[in-house]
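Next up is one chain by itself, shown in structure tokens, the form predicted alone.
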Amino acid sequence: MLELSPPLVLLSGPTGFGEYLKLVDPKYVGGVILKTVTLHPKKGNPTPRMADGDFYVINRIGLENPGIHAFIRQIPQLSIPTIASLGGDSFEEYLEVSRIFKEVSERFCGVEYNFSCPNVKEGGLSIVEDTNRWKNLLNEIRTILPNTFLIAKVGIEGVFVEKAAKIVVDSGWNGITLVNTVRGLHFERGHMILGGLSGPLLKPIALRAVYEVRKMYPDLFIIASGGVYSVKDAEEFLNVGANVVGVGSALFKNPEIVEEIGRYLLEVKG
């Protein structure tokens, strides 16, 4: 199992490769996962890219990303565990960033498959689509890095996050993150904006994902994603069975938050 001390990570998107740690104290986080990376590299979506609403956020950066080779040659140097992201856009790219990555997979204590975002028309959310195929990828995966600790991000959209948690135990995959945001419409001044959905919205949504997925996989380690803007939203996410909660949205909001829930944390979790 995979221990961070204290329970709390930045999420990928919002911590980029790794930028936000100058701002905070990293004795308050317990790790970091960093940008999704894909085969090739990413411009990402036009602007606007971002909104906000009451009680959201919503975004449409499109996995902008340098690509896995100009990642290799410049991963960044961090002093907390660092978790990679890697992505694709179909089947076989996911593959083959696998297979790019696992020369430097030993300087990581673990790598998140996004398999959920909503703002890229290839890959992300569609890749679940089809179960069984989702699951013999998977399986190739684990048979690509098979002593890496493998950790599956997934939303609410595409398939029940109890199957989801399945295929991922079934596949002997380590963890799972729940949830990525959820897509949404938003319009900003007059702009029509097609995004993924954060924020304290999420929360409810997140928190019973991650008490279903509790229920059923005791031994799953599980990255709550999805709301957690004060202490007492991580200690909820705590309470129903995450192993570890993120911050992503809260950053833009309120940067001191992630000291002030590491300190917490740091004091009752240890």
The other form holds:
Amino acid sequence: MLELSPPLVLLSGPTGFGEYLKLVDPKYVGGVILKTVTLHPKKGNPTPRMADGDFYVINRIGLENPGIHAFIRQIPQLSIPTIASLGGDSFEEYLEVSRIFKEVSERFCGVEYNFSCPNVKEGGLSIVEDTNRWKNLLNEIRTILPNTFLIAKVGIEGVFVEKAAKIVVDSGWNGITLVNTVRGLHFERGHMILGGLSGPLLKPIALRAVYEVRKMYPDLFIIASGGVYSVKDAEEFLNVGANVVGVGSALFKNPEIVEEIGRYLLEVKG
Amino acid sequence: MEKFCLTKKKSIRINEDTWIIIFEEYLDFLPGQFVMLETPKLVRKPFVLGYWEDNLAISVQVKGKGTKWLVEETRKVKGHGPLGNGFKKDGKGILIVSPTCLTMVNAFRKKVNVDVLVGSKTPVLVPLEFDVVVGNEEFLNKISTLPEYDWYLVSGSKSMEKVCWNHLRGKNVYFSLEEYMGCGIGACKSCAVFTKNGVKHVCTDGPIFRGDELCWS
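For comparison with the form predicted alone, provide the form predicted in complex with its partner chain.
Everything in the complex follows now, all chains and molecules, and the chain you saw is the first one.
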């Protein structure tokens, strides 16, 4: 089992490649999940790429990243446990990116696979639609990376989280991140933005997902992701069974919130 | 870069929707740099740094509840910065700006030799010691009859940028860009700019870019 102290991680996406550790004291964070890296570099989507409503943030970054080869040449040297995040545009790309990642896998305490990005045309969210094929993919990745702590990040679309969790467990994976952003639509001064919703609006959905999956799998490692903006939010996720709580868009509001949550978790959880 | 809490000293109305906020504290910054400030909204917003009446100051265009809160309600504001790259050029330049950049103008005037042209859609309510034109037609006339400068820096709305590029292309023209930002530090990748040299980001590569590097289509 992965032990992170405090049980608080900066989530993939908003965290970038660790830039936020300039604003959040690393002693209050148990780990960082880096931005998703794909086989080939991605330019990402045209702007506007983000907007904020009253209770949510919506983004359509489109997985902008330098690609796995450039990533490996310049792996961020961070002072706290680091989890890589990998994604792909197809079944084959997930496998290829895993093979390339294998040579550096020991430099990370785990790897999270992004099976739920709503902002790319191929791969991402659509990869879980065919559950048999997705299960094959998880098995093949496990074969490529037999000793790596493998975490699947899933959303609430494409497949029920309970079913996704069963596939993750049956494939010999170690953990699951619940939940990724949910597809949404936002009007910004008349301009339509189709993207993934995060922020406080997502919290009840993520809480329910963690609750349901924990009931089924007492030993599965669960990273909670969705609308954590306060100590109370973090407590609620731990109460429904999360091993680790993640913060994402709260970083955009105030990095000090993250320190406050981390300080609290250090006191009560160590 | 540092985390800070600024105290508002006063707000001054500049035109119909733009205000200058003067702070009690000082920050060390280079002309062109900006800060991310927290409001009741979920995401901090970028504001270019400058001076007004020799105090640290920002210009704020009231667009919604976050900027309204900054101008009218709060006394303290949290943030982080300074961010982005400073801008320095030799020779005589001109700043072509909207009222939302007036404080930035004063930061430049302390460091470089510049003239200033302000283009405002509505009448400016405070006396300014440089050229001010009101309305699109007067702005167009002024831009098309500008004397030669060693460099030009444009900071305003996207429509102002386009008009200036159409009249000044081929010259040494720079643009201080604005894109929605989540972090201001290069993490979130929301403030992308598709340039002739690939994807760049306003927060870490800018905010000031050469005009001939940008894709104008």
